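This document starts with one chain, in the form predicted on its own, laid out as structure tokens.
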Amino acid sequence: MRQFFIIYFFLVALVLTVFGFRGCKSTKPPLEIFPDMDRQAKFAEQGATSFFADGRMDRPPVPGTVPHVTGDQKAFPHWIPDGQFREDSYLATGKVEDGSFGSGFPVEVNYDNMRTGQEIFTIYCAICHGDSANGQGVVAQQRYGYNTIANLLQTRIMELPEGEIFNTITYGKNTMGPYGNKIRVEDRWKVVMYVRALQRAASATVDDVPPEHKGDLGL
């Protein structure tokens, strides 16, 4: 008995498969066991509610938001791709008035800042560009199809000012991505304090060494 319903079973299933009403049309809404939140109760953009006293279902800024910007940031040149507001727009930019690049650090220049530099390069860059910057990394080396991997210690690339590295950094350029969503703002201009600091050890010859510190060199 029990053999028979199970083939009973299977074959009622067997034939609703096949003569099932596949295709047909209803102006029901479908009957779903499990609808995995394909559809959900919402309230649209600028629509209309009785849920809230004033019937709009857009509702103001709670008192005291701080001000959240996404988008284009040439309409808002103060702003950061991490959405912050920086009155410095140089340090959020790289930029300056007239809306070329600037030259120069909008952070402190030193040892502590050179150190998060480095550590970030690290982390995100020395993988293409190498430890060096000369563009020579881990993916350069094993040819993932990479092949407009800057080397940093280029002429062309010394000559740009800070200000477009850093512009670089944030929006990417060629097969590089941006890390403007990565890296805080600061913390690019510290990279960039870093790349420089590469940039000068490669170029640097034994003239730039200060009088009082050729004898540790032995000369």
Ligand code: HEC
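Just so we're on the same page, rigid core means the largest C-alpha set that superposes within 1.5 Å between forms. Computed from a predicted structure; not experimentally measured. Numbering follows the first chain given and starts at 1. First, how it differs from the form predicted together with heme C (HEC).
R56: CA moves 2 Å or more between the two forms after rigid-core fitting.
Relative to the superposed core, Y171 undergoes a Cα shift smaller than 2 Å between the two forms.
Superposition on the rigid core between the two forms places the CA atom of N181 less than 2 Å from its counterpart.
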The other form holds:
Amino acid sequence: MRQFFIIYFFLVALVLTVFGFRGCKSTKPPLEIFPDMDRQAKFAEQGATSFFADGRMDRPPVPGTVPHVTGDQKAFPHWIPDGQFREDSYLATGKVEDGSFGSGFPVEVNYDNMRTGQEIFTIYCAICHGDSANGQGVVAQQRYGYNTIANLLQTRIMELPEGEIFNTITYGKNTMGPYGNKIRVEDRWKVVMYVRALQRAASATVDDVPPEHKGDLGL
Ligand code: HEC
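Moving from the form predicted on its own, what structure would you give for the form predicted together with heme C (HEC)?
Whole complex next, starting from this chain.
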């Protein structure tokens, strides 16, 4: 009988220790038997420290630092083949100083660039937008879940500044995915160039035919 009481007492004490105080709130710091590495001297982003004179943990880059991308450079939309970030340049963003989209091409408009643009457009864009950019690519015809593939020959898109089309290629738009990590900066501009050519071709009139070729059309 005595043993029973002793065991009973210990059981009650055990149950109370484990479950008894669970609902109790305490403002005291918890007992830490094994603190592991809960607290350690480390520098966190935007933290404060008395170590540096300006009180900031982050160190500003040394004046004159040139941002440089290493590793998988193509993963960066603003990557330019010379390895430098130029977040703010028209070439890298399609935007001008005040943040609005700019017009015109930061790469040379010539036959070679146009051909590259055509090639890339055919590889990446034609499946959805169609070879002639009329929005009737294979994906549109088969309705692979896309119901609203834009017809790039429509007036609204013809009137968009080049920079905005460049931006759409870089980041995508609504259901269209981004191509900034697949197509290089310069090459994206060449695609815009080719889109412009397709738009021009689709909206051309007889007046656009050079006089010396009008005869070819029997005019
Ligand atoms: C997977 C299909 C798909 C591919 C591939 C694709 N697009 Fe699109 N694109 C769309 C859809 C869908 C829209 C309409 C998005 C929306 O609802 O506004 C669109 C819209 C656009 C627009 C109009 C944006 C605006 O401001 O309204 C442009 C320009 C464009 N695409 C260019 C391109 C170019 C250039 C490529 C190739 C690099 C490309 N797209 C590849 C599906 C695609």
